[in-house]
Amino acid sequence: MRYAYYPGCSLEASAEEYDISTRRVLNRLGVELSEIADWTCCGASAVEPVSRLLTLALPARNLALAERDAAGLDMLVPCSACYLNHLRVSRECAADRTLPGRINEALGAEGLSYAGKIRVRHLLDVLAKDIGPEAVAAQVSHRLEGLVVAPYYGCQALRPFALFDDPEHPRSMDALISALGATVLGWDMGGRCCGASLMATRRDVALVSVAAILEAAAGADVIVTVCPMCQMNLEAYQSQAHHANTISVLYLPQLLGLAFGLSDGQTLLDKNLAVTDALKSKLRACEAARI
């Protein structure tokens, strides 16, 4: 399997552990990633209030590069915000027939053209649908027996485009977590919003969301995410949300990597802001019981 790869800005900075663990886990699973050369920021959430055209032209530029240099490949995106921004280009162009011409007029300044021929895929979609739990289980050398995991999806991977999971009752992580030997926490907060960028503008509101999610995850050893914004909100603001006991928060490919026998250093576990001694102790016990 081969994909065009768009890491995005967060994965080169605050979420470096997400990028590195994604690359290493997919390599173990036989997946080849072709990083899009000269990719640029997708605009995140900051550009939309300034210009609708720029909001779409920025991700369209990356899509045009992928169409030119990686024709026939799906484009794999780990960051949920980046995934949504790239995915919405085709949806907006389909709804507004004047839009493709305006986007391509902007892209024409550097000789690029977007034709809508590339399929945008979230990392979770690829792991759940293309690779699947059986292939994941085949790579496990440290079964995570006794570990209770709360799968947290957030909003942007599933909304407004529910392409690979139910946004109200997401389950695509469950089989992957079970394939590692871990137990999936039964909860209904996996698709609830963490407050997203409200943490910067209305922190009081965002903290209410974070507190509710952390409280619901009290029975888990670790929360697992697939979104840098969710990861930041859930791990960096636990004390401000008045959550009494720290709960570990990892990216899904970090958990997969640890079960595959990758070390803490290889999964960049030291980059996470919330990793408890209790979790480390359970992971060491899993390592001692190596298959």
Second form
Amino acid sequence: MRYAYYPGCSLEASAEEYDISTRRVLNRLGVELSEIADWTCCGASAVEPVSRLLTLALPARNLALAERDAAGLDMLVPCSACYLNHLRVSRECAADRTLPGRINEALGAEGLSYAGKIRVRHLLDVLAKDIGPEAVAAQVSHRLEGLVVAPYYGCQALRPFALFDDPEHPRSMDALISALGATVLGWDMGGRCCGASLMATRRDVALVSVAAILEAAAGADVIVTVCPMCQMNLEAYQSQAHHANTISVLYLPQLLGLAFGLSDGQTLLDKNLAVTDALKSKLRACEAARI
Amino acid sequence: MKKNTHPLISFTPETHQHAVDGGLAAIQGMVRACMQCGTCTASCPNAFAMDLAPRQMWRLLLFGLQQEVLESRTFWLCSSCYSCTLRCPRGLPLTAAMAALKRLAGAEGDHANRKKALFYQEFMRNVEQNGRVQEMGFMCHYFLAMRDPLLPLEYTPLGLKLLGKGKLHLGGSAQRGRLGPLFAKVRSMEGAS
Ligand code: SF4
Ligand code: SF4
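Taking the form predicted alone as the starting point, write out the structure of the form predicted in complex with the partner chain.
Below is the entire complex, every chain and molecule, led by the chain shown above.
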């Protein structure tokens, strides 16, 4: 299995543990990634409030590069905002026949063109559908027995395009988490918004969402996320959300890596902002149980 | 209903500004089929903090009450969760309409609206210059642009946390300037359209 890889800006900076754990875990699962050379920012959630054409042209630039340099491969994206930005280019082009011409006129500034052939895939989609829980289970050396995991999906991996999961009651992480030997927390907050960039512009409002999510996850040992924005909002503002007991928040591939026997160092666990000692000792117990 | 056509106004000749595409009329077109059922309001995680419920705002918008709509904080409180877009029984692109209102307010709104738009504009300016967004540089420019001496303090706890994790760095510069031609082209196309 091979994919064109678009890490996105966050994964180069504040979410480097997401990038590294994604690469290591996919490598263990026999997946090859070819990173798109010279990829650029897709505009994140800031571009649409600024320019409609740029909203499509920025991700189309990366899609054009991937079509040129990695023809025939799907493009794998771990960040949900980047995923949606790239995904909607083909959707909007299908709905408005004048768009491909306009996008390509813009890309012409760099001698690029976008044909609309490439498929955009979220990391979670690839893990759940292309790789699947059996292949994941086959790599598990440290079963996470007794660990209760709250799967947090956020918004843009699920909505508005429901390509690989139920956007109202997402379940795609359940089988993956079970494959690690862990227990899935039954909750209905997995698809509730984390506040996204309101954390920067209206923190008081975003904190209400974060508090509600953290409270609902109280029965879990760890929340797992599949987006750097969700991760940051849930891990960095726990005290401001008046959440008394810190709850650990990991990226999904970090949890997979730990069950695959990767060390804390290999999964960059020390980069996370919320990892409790209780979680660490539970993980140690899982390790000890192996012998 | 009376069509409200507004001339294309681009905000300032500063090079990083983008023109508004179609103004109020285009956004009215996006929600024309609204039947006022209120599903959008009921689905919105941020409705509790809005002055106008989304359903009410679409109504005012369709009446052509641009000033009332732009005076509302409702669209600035959209966090692009797409719940309303997913659930609207008329299948209307409501999240996109919220973003279009942010564009309109940034270009044609009053001082307060333009200030709110700065967050997004500064982010995109950083993207234009660096190719890949530099989180640190963006925040510094944003603080300067907002001219609010208390704002950086709000971010200090997070900044310190990230610093401690070795996550606050200026990032690579390999893609600096890479997006200049694309941004320039888009700007000229938007000006011409
Ligand atoms: S859900 Fe759709 S039809 Fe119902 S009030 Fe909202 S915009 Fe109108
Ligand atoms: S997309 Fe925006 S307006 Fe719609 S429900 Fe989500 S936050 Fe509310």
